[in-house]
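There is one chain below, alone, in structure tokens, taken in the form predicted on its own.
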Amino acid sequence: MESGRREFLKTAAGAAALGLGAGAASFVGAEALARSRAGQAAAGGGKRYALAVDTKKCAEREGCRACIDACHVTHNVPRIENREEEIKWVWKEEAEWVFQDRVHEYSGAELRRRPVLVLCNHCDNPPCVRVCPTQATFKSADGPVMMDPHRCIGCRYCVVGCPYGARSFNWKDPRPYIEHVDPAYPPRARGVVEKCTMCSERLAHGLLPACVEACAREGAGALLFGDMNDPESEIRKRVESSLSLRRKEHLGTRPQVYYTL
């Protein structure tokens, strides 16, 4: 059974990659998928979505997961303990890992040790968007970095794309490892990759990212999302006027996550 999944995989890569993908498209409609993005681009109206992470205020409310669970929760994101099989869309690791090529051997342990929010990084040039043989991820005109997984047949090329490991392959059925499936985003299947999508549903409605919305709640306000674009956005000022970081910017990938730290 493996195997012939194995060959399905091969197959259908290579079909796409030469232009000839009509089985991956057909699981949604390639008229269907065309006018989504249409849609998308229209709805775009020149903005540019970024989000802004404040480590210090972040760092204060030790062990806090509101922005995590807010996400997992609102995505039906699966609580797998094996870390080999984890899915996860926003998270947190240490700065000293977050950041390798900004600390260093003086920088003093509390910023070495710091947690540090971390996520898809909506890149402005997106290389799983590059390396994806059926456009199952593609990007948005408002600047989301989106998953299509009806799209997508688990060669995790994207994966392997990503360079800050934001990506999840679900190996195993997630429903049952959800608490509380809500039917207004489905879950998953097995198979497939998902991430951060910036909350592009709740965009959609005029609604902030469920992690910065239940940051605010919290009154931690370490999250702030708003549009570069517009030259008086509290994020755009922010942005201009602190000294902030994006990750591994050698890489061309320009990234639209911010960090003060």
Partner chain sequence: MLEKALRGSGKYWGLVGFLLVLIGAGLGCYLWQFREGLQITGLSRDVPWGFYISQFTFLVGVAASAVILVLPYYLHDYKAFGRIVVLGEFLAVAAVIMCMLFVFVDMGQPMRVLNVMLHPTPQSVMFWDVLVLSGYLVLNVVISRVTFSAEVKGVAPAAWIRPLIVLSIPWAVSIHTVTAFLYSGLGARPFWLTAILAPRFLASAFSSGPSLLILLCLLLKKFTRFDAGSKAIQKLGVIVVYAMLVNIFFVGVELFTALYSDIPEHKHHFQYLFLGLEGKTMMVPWMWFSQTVGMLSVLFLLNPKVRQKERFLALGCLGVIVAIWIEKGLGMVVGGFVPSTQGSLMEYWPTAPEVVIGLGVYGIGFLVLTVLYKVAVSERELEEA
Second form
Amino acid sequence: MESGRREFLKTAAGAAALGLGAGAASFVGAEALARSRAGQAAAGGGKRYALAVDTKKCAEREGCRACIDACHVTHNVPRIENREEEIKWVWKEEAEWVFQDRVHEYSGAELRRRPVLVLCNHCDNPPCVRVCPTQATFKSADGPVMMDPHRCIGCRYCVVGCPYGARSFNWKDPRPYIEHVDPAYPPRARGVVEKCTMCSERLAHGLLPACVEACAREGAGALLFGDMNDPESEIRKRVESSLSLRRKEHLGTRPQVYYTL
Amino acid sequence: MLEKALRGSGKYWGLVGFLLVLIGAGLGCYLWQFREGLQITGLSRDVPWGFYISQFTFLVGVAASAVILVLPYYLHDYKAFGRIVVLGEFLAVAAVIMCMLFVFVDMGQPMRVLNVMLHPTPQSVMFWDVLVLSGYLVLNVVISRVTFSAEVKGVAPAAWIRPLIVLSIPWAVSIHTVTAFLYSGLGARPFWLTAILAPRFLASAFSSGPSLLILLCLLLKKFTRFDAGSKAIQKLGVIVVYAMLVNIFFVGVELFTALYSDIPEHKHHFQYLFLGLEGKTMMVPWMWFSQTVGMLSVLFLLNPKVRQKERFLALGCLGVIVAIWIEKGLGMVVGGFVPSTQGSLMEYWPTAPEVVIGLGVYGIGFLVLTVLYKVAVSERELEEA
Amino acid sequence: MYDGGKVVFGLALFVALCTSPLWLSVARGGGGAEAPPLQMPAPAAGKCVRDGEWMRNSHMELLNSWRDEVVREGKRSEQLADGRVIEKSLTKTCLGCHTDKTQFCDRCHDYVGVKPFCFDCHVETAGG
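Swap state to the form predicted in complex with its partner chain from the form predicted on its own:
Let us now look at the entire complex, which starts with that chain.
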């Protein structure tokens, strides 16, 4: 059913593209390409990294910042207190805002106010990648949506296009706001956009993402990382067997961060 | 031909001097922004685009509006526009230059701007916008240059220019359509996610652009011996009125859809703009002012007897420009960011250096316009002498 | 030509301004500055990833291609002709041998008057 509808939509989009010319064709082309890549990866044993957040376990540790601090220290994320210019890769937000379409006025206060971990969703159909005029942000083969800060021109179209507020622009030189610079990971310059990269640099060395590792170290076990293309993986089994949410599902971005409430 | 711009009255040089001062001030502030980054603007995490990008959007409309003269003159042989069609093309040239500069000053890494061409990305609307704007600039420079120098020499323009002129008509529509698509193709921003955005952009462009042209023609009539002719100006006046009515209708259609459907994510942006949300009311007076002035101006101009008096026509056109400048140059962009995708309410107002940089860009555009108009007027004065 | 004198004067002034650094240098005694002495890594550090002369001319191209391969394609290591496998990293590999950036990179960059923005982000030494 679902796939039938998709096929129909694709055909319809193709017909529309013919009518609209090359410009529209390229949007649809990119989408189809992304799908076929995902499909290939699924068939050919490629990886599709994803993260699952157990919001209840996470919220049980009130005020815990282990994952946030680990991420921000590892990646030299500056600490800018001013809310208008702050840079964040992973942070907490109240469930009421994270799941605007799932939480309502009769949801219990605990549920509505529950702090939920948010970060880049590493969408399978990422709008930020679609709008970037230089391919400075792109989808890597195994899932993570990546940033190439060398190529970024600082137009902030991706910030505008991201439905999750997951992207931060460097309004000023971040260096004075980094307490201790870790030379293993270059900080960014002013004028470029940055965000969570799923720790692709750690994955390359066979390590778990810093947030997941920190969460496990704390004993919270609220974060689960794995390969959605592996039917035997723990994350795939959890997502299959329980009701999980992805943010703003209706936008068709297909996020790869799964939440259980 | 261009040497005509080097001889002028004291008033002419006074204007050039004034624009140079604006440009100097803008450049000074830009150097500051270049060193310190965009932190010197009022932009923020939640409102990442503001004054610069909204001016860009407004000016794309002004640029596109040249088609209002080109189409009747070249396709329908509407002779009355013959004397001013080049003024429309010159206005388009100046406006596109300003558009490009506004995008440039908005970049976090301006030195890398050519990456857009180095790594062409057809799936990005911004890539297409850069392409169509550059193309439109080239078209208008070539067309105005070839047709105007032929006119000065008293000969017919070369035949090869006609296909370019015909091409420039849909091209003008395309620049504003693509600019609307920059916004309306984003699932993240329900405020812009409306098919009527591109038509609305065109309607507001075809009222504000010709309004500006009318004002410029009336100024030329007052300060030079160049008279566009009342037939041309009155026809433009009629176009302004109908385009503005269509624009108001489109805004009404949007308001109905958002408010009657009562879908929060669509409704909230309009609530923010016209009523304010949770005490955040910065835009409210501006939006009501814009709507009131726009409505009054169009009602005023609707009466042919009023419109025929050039003083009243000028007043009405000024009203239309102000109304659309606020609606498009302020409300349209900022309104899309409040509330943010996460529901937060962070308001935006441009800072002083940001405005001065903007004025500098306007200075450059109007300097280009002044020089081009000086050339056009001087040649016309020679012809008539 | 109208106003021939003015035009020629203007052109001459333009050329003189554009070439002024050359004339100033000649006036100061000419000959140009001495090539700076570069501090080379200790022999124990082993050979460079490419021939020294080639590196002198083209290290920026190598770094650019490393940058794209690592960031965009995730290819983080490279096997050299002599069999060694190295990590394509400015901070870890290059500066691992050339430990004093100021005595190596900066001296030459200053000499030729270039300001690479690599070091805007890539931190030269631990804690720096």
